[in-house]
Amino acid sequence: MAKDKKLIIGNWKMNLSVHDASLYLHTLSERVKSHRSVEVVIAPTTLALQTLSLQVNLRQFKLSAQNFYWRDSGAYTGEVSATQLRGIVSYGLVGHSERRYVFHDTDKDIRYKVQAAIRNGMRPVLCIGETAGERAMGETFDVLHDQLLTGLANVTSDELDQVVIAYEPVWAIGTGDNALPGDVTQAVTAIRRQLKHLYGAKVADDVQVLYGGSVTASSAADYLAIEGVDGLLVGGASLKADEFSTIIEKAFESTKKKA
């Protein structure tokens, strides 16, 4: 994806029934204007993905999985693989803080999920970020370094352009305690510096880096204006049609300013 194209992902988390998700997608499709300079992705629950894949206008929205298992098939009761999601989703969230800290996804799980997504034609969205305790101890950059290093361990230079990095400070997710633009700037700068160290400047510069963490319609423009931020990973605000459509419009406005 071109670097001048903003990426907006709405993570619905464990909300909306299949019926309600279908109705909400219909509402969104009426309110969200399509812009070539903005790619909009929605991540409903796994249960709703199949239904929405038959309903969605792919020129307007792409679909993302919230989670998947890293093996392609086998005796893994209750799991869904990236292989089974092929043709349904274009993206897959990997390493979201709720997967790390609530469901205890390990570094190995996350590393293999990134690889599985690429292997199956999905763009993995690798989520990284520090907890409140790690931030208080001054460990933010160490955490970002470790999570980025382990998450990308199996990714080659030729595959890196398929990966999206989402900086989501755990202490800001769903708390209303917004990260300041200066904090995000420092984190994104550190992420890009490490990508250049690992893959070289030419390859690293093409990686899309998003910000997520209590993003709202009122704060979206400030985050989108940060140098090095290529889009947003939106949680609760993506469940409000008016607010999510406003965020998308602000993303479009940000591309016009840089044109």
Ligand code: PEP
Given for the second form:
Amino acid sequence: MAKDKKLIIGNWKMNLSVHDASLYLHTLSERVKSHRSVEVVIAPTTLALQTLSLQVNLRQFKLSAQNFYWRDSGAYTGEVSATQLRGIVSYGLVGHSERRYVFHDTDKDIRYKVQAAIRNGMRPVLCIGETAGERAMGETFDVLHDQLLTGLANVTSDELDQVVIAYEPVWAIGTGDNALPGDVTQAVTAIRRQLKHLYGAKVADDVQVLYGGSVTASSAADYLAIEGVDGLLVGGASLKADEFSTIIEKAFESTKKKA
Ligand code: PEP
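With the form predicted alone in hand, show me what the form predicted in complex with this ligand looks like.
The complete assembly is shown below, putting the previous chain first.
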């Protein structure tokens, strides 16, 4: 995807029944204007993905999985694979902090999920970020370094343009406790420096890096204005049609300012 496009992802988490998700997508489709310079992605519960894939106008919204298993098929009761999601979603969240800390997804799971996504034609959105404790200990940059290194361990430079990185400080997710733009700038600069070191400037510069953590309609523009931030991963605010559509408009305005 062109780097001059902003990417806005709405993570609905474990909210809305299939019926309510379908109604809400309909509401959003009436409120959200399509802009060539903004890609909008919806990540509903897995159960709703197939229904929404039949309903969605792909010029307006793409779909994302919130999670999937890294094996393509087999005796893995209760799991859904990236292979099974092929043709239904365009993106897949990987390493979201709720997966890391509630469901104990390991570094190996995350690395394999990144690969499974790429193998199955889905863009992995690799979420990385420090906990409050790690931040207090001054370990933010070490954590980002390690999570990036392990998450991308098997990704080649030819595959890197498929990958999206989301900087999501764990202490800012669902807490209303926003990161300061200055902190986000530093984190994103460190992420980009490491990508450059791993893959070279030419390839690394094209990687989309997002910010996520308690973004609202009133804070969106500040994050979108940060050099090196190519979009937002939005949780709670994506469940409010007015707020989410305002965030998308802010993304559009931010692309006009740059043009
Ligand atoms: C998220 O789910 O990735 C997220 C950033 O949530 P929230 O916007 O609610 O903090």
